[in-house]
Amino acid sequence: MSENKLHATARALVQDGKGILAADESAPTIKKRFDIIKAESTEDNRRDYREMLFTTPNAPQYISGVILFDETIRQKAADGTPLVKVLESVGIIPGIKVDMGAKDLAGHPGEKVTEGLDGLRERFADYAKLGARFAKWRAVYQITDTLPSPACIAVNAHALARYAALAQEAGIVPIVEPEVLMDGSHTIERCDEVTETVLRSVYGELAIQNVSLEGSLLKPNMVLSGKDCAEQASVDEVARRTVRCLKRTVPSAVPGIVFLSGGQSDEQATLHLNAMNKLDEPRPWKLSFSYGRALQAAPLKAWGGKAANRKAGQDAFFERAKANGLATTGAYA
């Protein structure tokens, strides 16, 4: 895929009114989603659960793009067609994600690396053919008085430009996710603290492995209050918070930057979203979302692991797609 055509993809992902659809639990995760409704995870169940949600009417409306798991991207419909066909034949961008999840980081206890770079170069060019065009890779971050320390920043940051490299060498999107977590006591002034410092770093390391920015999206987490901070911060200081970061330290180029909702209920994931769109202030990229439980808590309650629920299911999905799509114009109410 040319430059021109990774920049017109991650322009695609951001397009006004409309954001990302995150379906990449792994079976582990996605096991304990189905243990909470009462369902048992096998893959014709999470493949009519995710299918279920790829085929909701009227979502393209407001969903650009899906990220699906290596079961999902090669698993077909219950008619036999292909997911990833399903998904661009209603106008929806497949992603990938291809991280191989958090591992403890040596020699710095309570602290994470993200593994999964060996053999990428060859999933990728799997994944390209599979049909994916944008990919995920996701960092995480543990804020205490201390953490996290220079290491854990240093060796997710490069880990994660070196990630962006292999996708856009496939031709694929990368988007880069340094998550800063919600648990804790910590402030959100903290938090802030926090934020800027991963996010310089992170941005530093694109730079030297000559990350093309114009083709990449940015997914970090909102500056908030920690999980189990006395004082939690109000949607117009968490608004106003992220957005200041995000200006001191996410160059121009990028296209847009599509948020987590990291342990936030589905509400509080759109209000703050709303509330950054809906600041009086220029900003040189779209602020959009890149959302899983938060998009998909309540259409998982309303299938409940039932056929007959197809429905329910859909247009509880649809409700949160329709809300967070309003939230990136400021135009929830």
Ligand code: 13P
Second form
Amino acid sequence: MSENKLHATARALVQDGKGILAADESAPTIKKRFDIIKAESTEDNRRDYREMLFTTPNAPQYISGVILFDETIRQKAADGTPLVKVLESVGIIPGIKVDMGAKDLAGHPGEKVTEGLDGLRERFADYAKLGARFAKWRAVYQITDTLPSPACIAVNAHALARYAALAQEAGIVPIVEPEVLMDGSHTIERCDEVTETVLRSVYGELAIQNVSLEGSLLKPNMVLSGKDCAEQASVDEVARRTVRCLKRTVPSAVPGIVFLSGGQSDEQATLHLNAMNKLDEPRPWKLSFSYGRALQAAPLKAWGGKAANRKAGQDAFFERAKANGLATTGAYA
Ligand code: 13P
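Got the form predicted alone; could you also share the form predicted together with the named molecule?
What follows is the whole complex; the chain from before opens it.
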């Protein structure tokens, strides 16, 4: 695939008014979500739930792409149509999560390194055949007074860049996801400092490994107060600090930044994105969303594992998709 095609896909994912649905929960994670609504995590239930989201009427007005899990990209809708075709038929771009999860980093208690590089070239070839046009790899960083360590930052940046280069070789747009976790009692200043260090390291490594920035997207955390910090920053402060941090670290060749929600409430995630897009200052990249929990918490609850609640689930999903779609242009009220 030509470089221009990669660039076009990246830009299409962040076109005005649209963002990404992250529906790539691994088997253990989707089970945790289903446990909340007391639904059994069977292959059919996972298919029914995701098919419900993917076929929500008018959602493609606000959703440009969906990140799938390995099981889902191979799954068929109830009527036998592959779910990838279901997405393509409504103009949604299919994507795939390719990392194999964050594992304990040897010699560094409390820290993780994301695995999944072995055999990734072959897996990308397979996913490209199945219809994936973009991909995701998530690295995680825990904040404490002394973490993340330089080692954790270095190995995860290296792996993110190895993944991104392999994705582009296969004609697939890499979403590079370094997630500084909001767990902990740290201040917003500390999150700002760590996020800046992590992003500098990631973009340094992407440059070393010749990743085409125009054909990539960044999926970062927002700069937030730790979840257990006594003093919680205002929406305005989160918006200003996040954009400032990104301006200091993310090259202007990157077409878009799609935030993760990371455990924020769905309303907070929307308000923060909206406030960033309302800031009266120039920005080189689009600011959009690639939310999992912030898009799915409401529809999951409304669906509750029951076929009879399908429409209620879709209505709830549409409402979240619309709110976030509007927030990509600062038009959410
Ligand atoms: P959350 O929005 O729930 O953080 O999920 C996004 C995601 O894809 C995490 O990897």
